[in-house]
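Presented as structure tokens, the chain that follows is alone, the form predicted on its own.
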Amino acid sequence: MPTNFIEELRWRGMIHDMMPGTEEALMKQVSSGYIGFDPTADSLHVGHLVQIMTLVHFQRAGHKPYALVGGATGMVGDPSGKSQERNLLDAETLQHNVACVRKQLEAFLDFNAGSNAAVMVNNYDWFEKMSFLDFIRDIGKHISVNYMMAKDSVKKRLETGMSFTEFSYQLVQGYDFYYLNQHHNCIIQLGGSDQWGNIVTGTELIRRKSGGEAYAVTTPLIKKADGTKFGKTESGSVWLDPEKTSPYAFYQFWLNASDTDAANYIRIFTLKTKEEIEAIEAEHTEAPHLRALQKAVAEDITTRVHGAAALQTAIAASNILFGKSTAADLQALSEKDFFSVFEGVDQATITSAEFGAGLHIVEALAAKTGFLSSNGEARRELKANAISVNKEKVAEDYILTTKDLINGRYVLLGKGKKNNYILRVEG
């Protein structure tokens, strides 16, 4: 028998709306349910993690999760929560995106778990052979225009204009639910609160077309305590793909959460038990400056998405930022991580011929970079033991050589604890 999936979501604060009878239906027997993912990019981002974790809890409760990628609906575009129509993607791009999403979901869901193994489906497979006339005859006749117009996702767009393509989206998504109900016995669709109208259209279609029972649960849309949008930074979305968002930047995103947000995130984005979470919260309350909550969240999610080795690299990079590192730690950074840590730091470029067999530290600080205003200032700072090369203090007679080059190209010059400068050697 399954465990109580709804109760698990409830104590974690992950329920926004739920159809009556849902909890009772899921406790009767092992059931199948699904969440749809829109493959408009070749990576998911942290905004998708709420729904991914919902499927994880569904599977852990003993149920069978279906992850639907909208190869067909991605060609239409969901108007929910959008102020304007999005660009539509071609079939080749969508198929690439679908393959990338599948790989990322495998880090969370068990696709080899026996009877309740996760399954990935693509709605292009059942829409590919369906004609427009078949669709409006067999599906469209069951849902009235009045019913569709009453949905918030439609009403919010009527003033600014809405294409028929977008207007039809809820019918297309409703048919997904009907198809999965008929062919895979899916009795529940899960999603974010902005999807409630689309999901309920699916339950209504199932009821009208086959007389079946279907259910819906939505999760709250996450809002940060300061009112800013979750999952966004100054540089854009926080992606699960390490090429789009480095593991270091990913780790820092969670580490920099406020205390209020971290207390929310640890319930939603980790699998820690209520007792474990309360123990971490107590530890955090005793010494807030140690950021036990933020570290627990950041370490858990970074490990799940990027692996244990990437977590250790991210921690090492974070230590560099806060002055708890050695030259060896810097040398171990990839170029991407190096520039993630020292984003925005001023740079100067010299040729390898200028660098030569060795470059005197005074020349590197002043004439070659302009980091310090003059040779005299450079010597004064060196005598005051204020200058570092790759985070290690150096004396006035120090000569930079190729062994100081990070990734064979960069030297990090420092004055005091906070002033950094990058010397780049090209050619």
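Moving on from the form predicted on its own, kindly provide the form predicted together with the RNA as a structure.
Only one chain is given; partner chains and other molecules are left out.
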């Protein structure tokens, strides 16, 4: 017998909308359900984590999760939440993305769990063989244009325009649900709140075409307490791919969450129980400066995404960069440790000839390395007392000399509290 999946999502604040009867249907028996992922990029980002965790909970409740990568839907383009027509990706890029996304998803779900092992599917597999005529006769016949036009995603675009391709999207996605319902007995589709319209087209198609029952649950869009978008930093999206977002930056992203957001995140992005979470919150209220909440969130998610070893390095780097460590501590690190700890920190290399007898700090920040975009900016930051060399603030006329080089080869530059750069001197 399954445990109560809906109740689990409910206390975690992960339910935005749900079709009547869903909870009962899922409690009756072990069921299959799915979530679709768009292969719009070659990596998932933290925004997708909500969907991934939903599927993880689904499996933990005893149900059978299907992760669908949209090799076919990706070719059409989902208009939901988009104010403009999307550019289509070419088939080759799409295929590459599908493979990448698939690989990342494999890390979260258990594909060897016996009868409720997770399954990965690609809707390209069933759309590939379908002809346009088959589609409009067998599928299109069941859904009226009136019905499709009533969808928010379509209504919003009626003024500015929308291609037939994107208009068809909800039908294409709706058919996915129908297909999985017929072939894999999927009775529920999960997804973000912007997917509600698409999902309901699916349940409608199932009802009209086969008379079957199907359900839907959507998760709320995550917003930060200050109203800004979740999952973005000044340098862009926070990706799951360590090549795009280093484990260190990933860890820092979560650690920097505000108190309100962290309390939210710990429920959504970790599997900790209600009791564990309340204990951590109590601890946090007791001693807020220890940031127990942020740490718990950051550690849990970083481990899940990048593994325990990567987490340790991220913590080590964070302690050195944000702790009380001094220039002396930095000097004490072996070269190997230094570079493994600072793997995710921006780096630049110059030759010892360029370094010469001494390098002006402005040059080290801008012209020679590109850490800052211009000499003017470097000077401004220096004037604002924002620049440090090996953790010690320096003035505008500072000259880097061999004394500043750790192990004779590298130096740690800092701007403000949170930006670090490593300059290596070689040759």
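What you see is a predicted model; the values in this text were computed from it and never measured. Numbering follows the first chain given and starts at 1. Whichever C-alpha set is largest while still superposing within 1.5 Å between the two forms counts as the rigid core.
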Flag for residue 171, CA shift 2 Å or larger between the two forms after aligning core = no
inquiry  = Aligned on the rigid core, do the two forms place the Cα of residue 371 2 Å or more apart, comparing between the two forms?
reply    = yes
Rigid-core frame, C-alpha of residue 417, shift of 2 angstroms or more between the two forms = yes
